[in-house]
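Below, in structure tokens: the form predicted alone, a single chain.
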Amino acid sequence: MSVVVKDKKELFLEQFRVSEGLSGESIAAQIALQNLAFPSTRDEYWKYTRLTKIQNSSFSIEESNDDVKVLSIDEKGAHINCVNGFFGDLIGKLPEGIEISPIEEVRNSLVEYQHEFFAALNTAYFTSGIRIKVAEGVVMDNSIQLNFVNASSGIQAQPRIKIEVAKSASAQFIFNFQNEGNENNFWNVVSEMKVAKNAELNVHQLQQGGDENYLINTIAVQQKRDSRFAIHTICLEGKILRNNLNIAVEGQNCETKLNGVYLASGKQHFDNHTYVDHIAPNCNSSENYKGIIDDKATAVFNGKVMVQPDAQKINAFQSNQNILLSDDATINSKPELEIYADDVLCSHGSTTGQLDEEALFYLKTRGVSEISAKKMLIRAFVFDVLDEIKLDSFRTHVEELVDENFKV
């Protein structure tokens, strides 16, 4: 009698399978998905952040009709809300123009599932999703909240969402992660986000589901001829806290501007990858990540910029800066450019420190307590980051967060 030994690879995929039947591109992502090994630091994409903890637990799928409490960022906006990973009904009205339906199955995908673990994984096994459409010419005066709470522990939570900005129009949406309390969920959540000509497109990413629980949270974006693209991601709480954002810019004149801000502290891991491909010419894009890392946190910043051959007159800037809290603390932190244009003006730095002995000394000697004095200082590094936020309600809600929240 022979006894088959699973890897864990293969373990880990036995809780990931459902009852119902494969469709569209599923059928594909769970093929690659047995090609595809489980992603460890070996892997350039992964070298800093370690994934065992997420292959060695077990999670479960649980539909639950739990009322939560979901904090409303932008009171005047739409809210939907999904729990352990499943989309409820929309909250609140939405202009003419907006059509929401569920997604059946994986058609036409912008994210490379075939080489990428995770996004296989969710086109794979997702547990729900959302396609939102936004008709030609409208315009969103307020948000679209998403929220993504869980209502238990040890749950897998893979929601799919589609958003597709049409011609000339115009839209906002919060992405609000949440935490209840609850420990050991894995999220694992793909966006597919299209802007189409002389649209604009502003994405407020909110991540505090806390810091017993992980997500891995993937982006893609396309944008075509005229449009304008941004997002703003805040990281507060996290065991193991993933960023993948990879934006195809198509078309020319077109805006992209990236923007984050995450605070760790204790022992969280955040990891902020980003790739923007320029792959037509006359566009602008601009990236700015700054962090602050006390205690035993670890951050990661890995951002390139591509332009393609065909990709002359791009404009692109990118920044990580970063404040290191303790001596324990870690960042590391890797911009790149790879460029295949000769009439770029193109421009990439990192720096890390520490904060300001002088001002801080200075703002102790006009009276200002050592934990004031240094709330002020990062408020004052991570500024000008905020203020690119044109969403009131979003920026308001972030600074006080800022302010009360991040213990120094």
Partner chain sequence: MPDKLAQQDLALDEYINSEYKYGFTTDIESDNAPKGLNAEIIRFISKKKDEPEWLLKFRLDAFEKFQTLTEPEWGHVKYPKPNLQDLIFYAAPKPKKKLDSLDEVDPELLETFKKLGISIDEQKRLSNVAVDIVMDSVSVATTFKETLAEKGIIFCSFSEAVKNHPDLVQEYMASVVPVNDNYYAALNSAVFTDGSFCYIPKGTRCPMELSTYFRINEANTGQFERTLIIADEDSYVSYLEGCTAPMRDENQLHAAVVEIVTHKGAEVKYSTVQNWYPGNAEGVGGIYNFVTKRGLCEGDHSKIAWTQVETGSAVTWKYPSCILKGDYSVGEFYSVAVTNNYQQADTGTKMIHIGKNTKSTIISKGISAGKSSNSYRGLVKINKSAINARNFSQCDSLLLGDTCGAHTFPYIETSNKTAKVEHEATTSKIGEDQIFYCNQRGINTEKAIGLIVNGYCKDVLNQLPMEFAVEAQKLLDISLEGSVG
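Residue numbers count along the first chain shown, from 1. We call the rigid core whatever largest set of C-alpha positions still superposes within 1.5 Å between the two forms. Source: prediction; values computed, not measured. What changes on going to the form predicted together with the partner chain:
Put the two forms on the same core and the Cα of E357 is off by 2 Å or more between the two forms.
What about the form predicted together with the partner chain, after the form predicted alone?
We keep it simple here and write out only the one chain, dropping partners and molecules.
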């Protein structure tokens, strides 16, 4: 049995291997890959997400120079396209103090690839990478939008991004995953984000990478003291969509915010894993994920808050709320706390249910049709999370998308 599994893993890895010699940490990652098994539902980390479809598919690398039409969310912002996993040139004007360069080799990886198969896969064989540096004290008024676009079918794309926000700087990014009718694509994206002392980083993700495509999106964040980090993840499309969000809060007085909305329908499978590691004392973190699951879709939420010994005075809050709309929808929620310090206030809550019947009744008595009333309530449920998005253009865009989904 184990021999068969190994063969499948080998076959899977075959298609990624590159002929040229590896350098930097890619070498270590390649060695790690030899020892790591392909993730299965027997692994706690992948308990609710079956990856056999990915393992049994074959993907090719295809560099594309096609002109792609991308969705522009922040009109004033600059764009960088990543077509089929290859980064192109910058479109638009970059504010001063921001520097973009390609990643030649991986050094000082924030992503833990020794124990994580897909992080190792990207670290060893990433297709293309960019590094974005925001210099000290620079405040970005507009965002930089990274567009992850499919130009063909059956491809594998493994872009790698490194964002470094220097001391007292403030930056905002949009990660836009989009698709134009392509299928059977496998995206394995790795992003590393360093937020230096007193800096601020806001990341917005809009995931509409197509319902026949796979996306594994790993983000590792390192926060230094007095820094602020916020990420908003909107999951809308994906055959298997997995977000791994690992945040190491290494300095004191940090603020960390993780928000997410997932609207799953059809046969979609959305899996959001978050891990906030409080290493230093006196920090706040809050997490709010809301999901609506319809048809035969499955959603997974696994949020973990770790408070290390001596990381006192931590306030950590975590909430996951779900609404199931159909008889075949499934939600697996696993909010975890692992606490090794005593002077903390940590809590989590998870709820699953239907729309509030009383609220529904109230609206109906006011002459609102049942369908309209339901949509209204769903909208209110989701907008609660969206309200926290500071980047107006992104918030408005997402609100429109949600409205479209639940048009009254």
